[in-house]
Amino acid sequence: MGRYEIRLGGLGGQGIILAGVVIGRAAAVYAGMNAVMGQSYGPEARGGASRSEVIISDEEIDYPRTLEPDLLAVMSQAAYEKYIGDLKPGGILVIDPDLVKVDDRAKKASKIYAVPATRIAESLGRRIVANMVLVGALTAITKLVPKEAMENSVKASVPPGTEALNLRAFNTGYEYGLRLLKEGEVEVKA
């Protein structure tokens, strides 16, 4: 496998960080692998920039920071402007269509997958698991994690009594993936 960088973006309230966490925890606790995340966002609670990287290995990481993301998945479209350049020539990108309009920049991508997280989120009962929606989609599309390894990580990481909610959004959304990885991706303009 080698080393794998994981860079997700979005806005601050978005859960871009908690995913991070529940990715990072899942590969290097649950599944054995070597793992780090970093992660910045801007001083304003809900809103600002936010950011969340994972490197994932089975091998020693020897530079903890995310040079060019093999999958760059964004929930803002000041993520997308802001990160777009720095993907890996033939990287996957997902984007939420709803939230993110791509352009030609989005054409280094070898694979663009549209995973409408919000909108999911939102047919769940509660927009603020889009995340753990976006994560079980990634889960699908990459593979690099087993499934159970991020359930457990879930239920670890998010609040308690929050759970199940969370699973379920976890859940819908690897089935999304699921659906998204048999039917091919989904044409996104550019």
Given for the second form:
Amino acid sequence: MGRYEIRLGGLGGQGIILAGVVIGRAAAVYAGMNAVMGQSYGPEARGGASRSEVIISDEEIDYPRTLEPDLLAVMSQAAYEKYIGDLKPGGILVIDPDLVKVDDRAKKASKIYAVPATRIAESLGRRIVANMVLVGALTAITKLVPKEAMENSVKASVPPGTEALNLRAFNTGYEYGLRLLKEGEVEVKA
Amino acid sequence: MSEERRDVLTGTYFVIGDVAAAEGAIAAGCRFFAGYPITPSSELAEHMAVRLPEVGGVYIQMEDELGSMAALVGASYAGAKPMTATSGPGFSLMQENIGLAAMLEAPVVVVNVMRGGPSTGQPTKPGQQDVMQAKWGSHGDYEIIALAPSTVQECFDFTIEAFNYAEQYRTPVIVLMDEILGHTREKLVIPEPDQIRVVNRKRPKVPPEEYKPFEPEEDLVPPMAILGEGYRFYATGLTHNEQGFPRTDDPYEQEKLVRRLCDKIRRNKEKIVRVEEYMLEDADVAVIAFGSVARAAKAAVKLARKKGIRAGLLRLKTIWPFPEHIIERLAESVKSFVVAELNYGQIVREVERRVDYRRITFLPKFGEALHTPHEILEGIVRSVRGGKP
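In place of the form predicted alone, the structure of the form predicted together with the partner chain is requested.
Full assembly next; the chain just shown is listed first.
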């Protein structure tokens, strides 16, 4: 498969960093691949910009930072504005359509998937698991890391006692992602 | 009945470099940490604060970095394998007692997760600006050993090696990490305990009444008694004789001691130095880099090879003692050098001591981020064109 770069962007409090940890841990610990993950966030506990990036490969990973993400998933308008320019032409864009409106710049993506992760999480009773909904959807969309490895990673990465809720969120997102794949990407109105 | 081992946590993990270094320390036998948390090394201290009590060790949060380093020297003499972790500003404050550790030949390990300087600089950004401070930070003539990991796995492996070097040569050992490595998560495989090589300091072979605490053996390293075991000695930062007593106006003792402190490392340089040579066999141009930058350099070498440029990488796994003998050998086979580092010229000075500066293309970077592979590739292209863009 070679090197695959993922960048996740959003706001502090949305679990963007943990989403990256789950994906990287699934690949590195539970799927026998290599993964490198970096993160950055503002000084605020909630509401500031938050970013995580994961590089996955079945080979040695030399450069430890994303250069041109193959996949960009954004959960805030600010993250979209900041990172859409970096997306690899022909890459995949994933948005939470309730939080992000795309424009002409999104046309560089070969596919755009709308995953209303926050709304789905609210329907499960806890908005805080929107990140696991997103991770589930990304698992279905990219098929990079086996679902079982991702589930193991969710269990190992979330606070004890919250595994069931987070797995439910992950699986709901996964099913949503499968449905998107079947129905095709969203129509993007620039 | 076997209790679960809590010192070597055999398994596969996805952790940051700071945590990997802490686990490496514990696996090497470190049971004492004294420090003052500072970005980007704080996670290392935090992890030690949690882990050391689990293995019967001691974590002390000190009043400052001067005290931290002093506590390390004392703990070392009490028989512990001690460690601290810091970054640039704290590393500066530790220098006085790093010199004391060198003079007292106290095995200690200092991890410096480098950030942008000078002064408090850029706390959350990476740097490689403490290369020279690691070697020349304290006053007087002494040699030091410094290792430079490039991956999270190496943060674990090299910290073990740092303790082994400290114990073997009775010297402070510096682990030079950087913010990227400290805060990047990556796969860490902790092996079975019997797969980990652990070196312990030499102990006296003579009874207490015959013991001279600074009498070296053939390798120039004196066996080390532990405080409280009945061996009497005097330890001072003043120039001392083999008994440990001050000899402040004796030129013979001064020369003998300083030569030995330096030569115990200089003479073993070829045993201590570690490098990775990547695609250098047929290379026209050699890139020299270490730490996170070496990963960008390796990516650049691959890009250069795709363009038909015969580039290779010399990655420094140890910085001090400097691998001059390897640079000299390389200078015979390659036409030019590229030196990439996250500072305004430190490793490049050492390379210039062995190679004509006109053969060197220097790529400084000031640390808001890592060099990109393309930036280093441009340097490689410039280098093979004889320095012209």
